[in-house]
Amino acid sequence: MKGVLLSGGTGSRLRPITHTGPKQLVPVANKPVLEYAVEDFKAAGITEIGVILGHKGRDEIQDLLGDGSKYGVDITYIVQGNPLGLAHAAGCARDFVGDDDFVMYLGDNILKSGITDLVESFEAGDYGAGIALQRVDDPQAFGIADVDENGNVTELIEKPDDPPTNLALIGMYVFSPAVFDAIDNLEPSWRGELEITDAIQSLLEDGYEIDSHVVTGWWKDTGKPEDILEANRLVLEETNLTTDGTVAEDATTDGRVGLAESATIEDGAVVRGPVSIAENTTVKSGTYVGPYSSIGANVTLSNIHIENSVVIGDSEITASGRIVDSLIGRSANVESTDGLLPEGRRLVVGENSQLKL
C-alpha cells in the first residue's frame, strides 16, 4: 500500500501567517503539521509516499521533507498545480500509485490515533474505498456518511440540510485503484471542483463496498488559528517533553517542560508546563511562560506573560503585559512603547487578520 499526502491549498483561513509560507508547515508543539502525517504513514507500515504539491510553498515543503530518508520513508513529489478538488488531487497520483491500494491523507490534519486502524479495517475486507469518520456536533458543516449495521457506507452527502447521521468525513481515506476510473467520469461540482465524496458515491453506485472506521480519539483540522492552538494543546498534553537546555538556578519550572539543548531559561523567569521551547531561544528574567505554549527557535522573550500561545520563531517579544490564546508569526517583533506616546494600542496587522482586544 502507498500513501498520498495532500500539501497544496492556499491556507486562506490562516492568513496572514500563510502569506509567507504553506499552512502545512505551521508548527504544532514545535513540529510542522506535515511531519505528523508522515509519521502516521510510517507507523502504519506505509513507506512509499507521494506528496501532492500546489503552486504555493513547493520549495519549503521539499526542503523540509527531502527524499524522506530522515523519516525512514521514500518520498515522491507530484505537482497538482491549481487546487481543483480532492478528487483531482487524488487523480494526479495515478502514475505514482499504479495498481496498488493507497491512503490519501490531508496534510493539515492531525489525528491522535493515527491511521493504522483505518488501514487494517480496509485490508480486512474487499472494499473499493475506506473512510475515516468522526461524530460531530454540527454535521451540516461536513460531508456526512450514512452506514449500515456492518459499518459499510450506504450514502455520502456533502453538507446536508437534514443529515441522516452525525458521522463526518475527516480527511483520511483508503482507496483501491478503481477510484481512478470513478474520478475520470466526474463532473465539477457547483464549486468548480472534483469532489472526493462524488468519487466515493460513484464507487458505491458501481457496486463496490465502502468501509468506514469511526475515530474515537481527537482529530483536528488545523486550518484556522484557533485550531492550531487547540491542536497544540492536545499534542502537548501527550508529548514526552524533556528539559535538555539550561535552566538557571533562580529560574522556576513546573510541570513538563520541553527545552531544547541550546535554549535557556534565565534567573527570575517562570515556565509552567506543558510547554515546548525550541533551539536557541532565551526566556529572560521577568518572563512567565504558561501552560500549552510552544515557543519556536531563535526567539527572545523578555518581561512578558504568555500562555496558551504559539510563537512560530525568529521573533523578539519584549512587551510588558499579557499575551494569551495567540498565534504569532515568524520574525514578529512585539515591544512596549517608551511611555511618551498617547495611551492606546499600536499595531501592524497583516491582511485578513482577526483581532480581539
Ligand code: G1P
Given for the second form:
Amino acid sequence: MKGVLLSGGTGSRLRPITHTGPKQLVPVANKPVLEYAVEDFKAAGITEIGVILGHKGRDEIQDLLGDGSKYGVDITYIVQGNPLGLAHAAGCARDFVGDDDFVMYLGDNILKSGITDLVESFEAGDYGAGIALQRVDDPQAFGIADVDENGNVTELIEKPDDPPTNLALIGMYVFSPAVFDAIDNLEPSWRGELEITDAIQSLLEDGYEIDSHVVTGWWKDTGKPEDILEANRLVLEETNLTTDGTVAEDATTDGRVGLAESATIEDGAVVRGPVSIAENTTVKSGTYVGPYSSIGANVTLSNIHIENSVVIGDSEITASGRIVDSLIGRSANVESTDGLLPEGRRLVVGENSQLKL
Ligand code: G1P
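Starting from the form predicted on its own shown above, please give the structure in the form predicted together with this ligand.
Let's see the whole complex now, leading with the same chain.
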C-alpha cells in the first residue's frame, strides 16, 4: 500500500491567508495541516508517499517535508501543475503507484481517528475503492454516497442539488490501480474539473465493489478560516501541551498551556488554556491569551486580549483591545491608533499586512 498526498489547489476560500502560501501549510495547534496527514500515513504503516504539488508553494512544501526521513517515511514529489481536479491529481501518481493499492489523502483535511481503519477495512475484502464517509449538515457542498439497506454503496454524486443522503465523502480514499483507467475516461464536470467522485462512480458501474467506512470522530476540511479555527479547537482539546518555556513569577497561567522552551510569559500577563505558544514568542504584561488560541513562533503580544484565534507567526500584536475568532497571517502586524477597542474584533489578516485599529 502506498500513499498519495494531495498538496495542490489554489486555496481560494482561505484568501488572503493563501495569497502567498499553500493552504496545506496553515498551522493548526502550531503544526502545518499537511504534517497531520503524513503522521496518519505513518501510523497506518504506509511509508512510501507521493506528494502531489500544484503551482503554489512547491518550495515551502518541500522545505517542510524534505525526503520524509524526519517522519520516518520516504517522500517522492510529483508535479501536477495545473489544478484540473482531484482525479487529475490522482492520475499524476500513476507511475509512482505502479501496481500497488494506494490511499489518497487530501492535504487540507484533518481527522481525529487517522486512516488505519479505512485501510484495514479495504484490505479485508476485494474492492475497487474504499471511501470514508461522514454525515454532514450541508450535503450539497460535498461528494455524496447513496447506500442500500445493507450499507452497500449504490451511487456517488459530486455536490448534488438534491442529495439522496447526507453521507459526505471525506478527504481520504483507498484505491486499487483500476482507478487509473477510470480516470482516463472521465469528462470534466460542470466546474471544469476531473472529479474523483465520478471516477469512483465509474468503478461502481464497471462492477467493482466499493467499501465504505463511516468515520465517527471529528473531521475537518480546513478550506475556510472558520474551519481552521474549529480544527485548532479540536486539536488543542486533545493535544498533550507542556509548559517548557519561562513563566514569570507574577504571570498567571491556568489550564493546559503549551509553551515552547524559548517562549516567555512575562509578569502581568494571563494565559488560560488550552493554548499553544511556539518558539521565541513573548506574551507581555497586560495581555490575556484565552482558550483555544495558537500563537506561532516569533510573535510579540502586548496589551491585547486574544482568544479562540490562530496567529501564524512573525507578528507583533500591540492593539489595546479584544481580538476573537481571528486568523492572523504570517508577518502581519496589528496595532491600535487611539486607545481601547472595547468590542471584540474578528479578523482574517493576510501575510505581511499592517493593520491599525
Ligand atoms: C472535494 C471533493 C468532494 C469531497 C470534499 C471533501 O471537494 O470533490 O467530493 O466531499 O473534497 O473535503 P472540494 O473541496 O474540491 O470542493
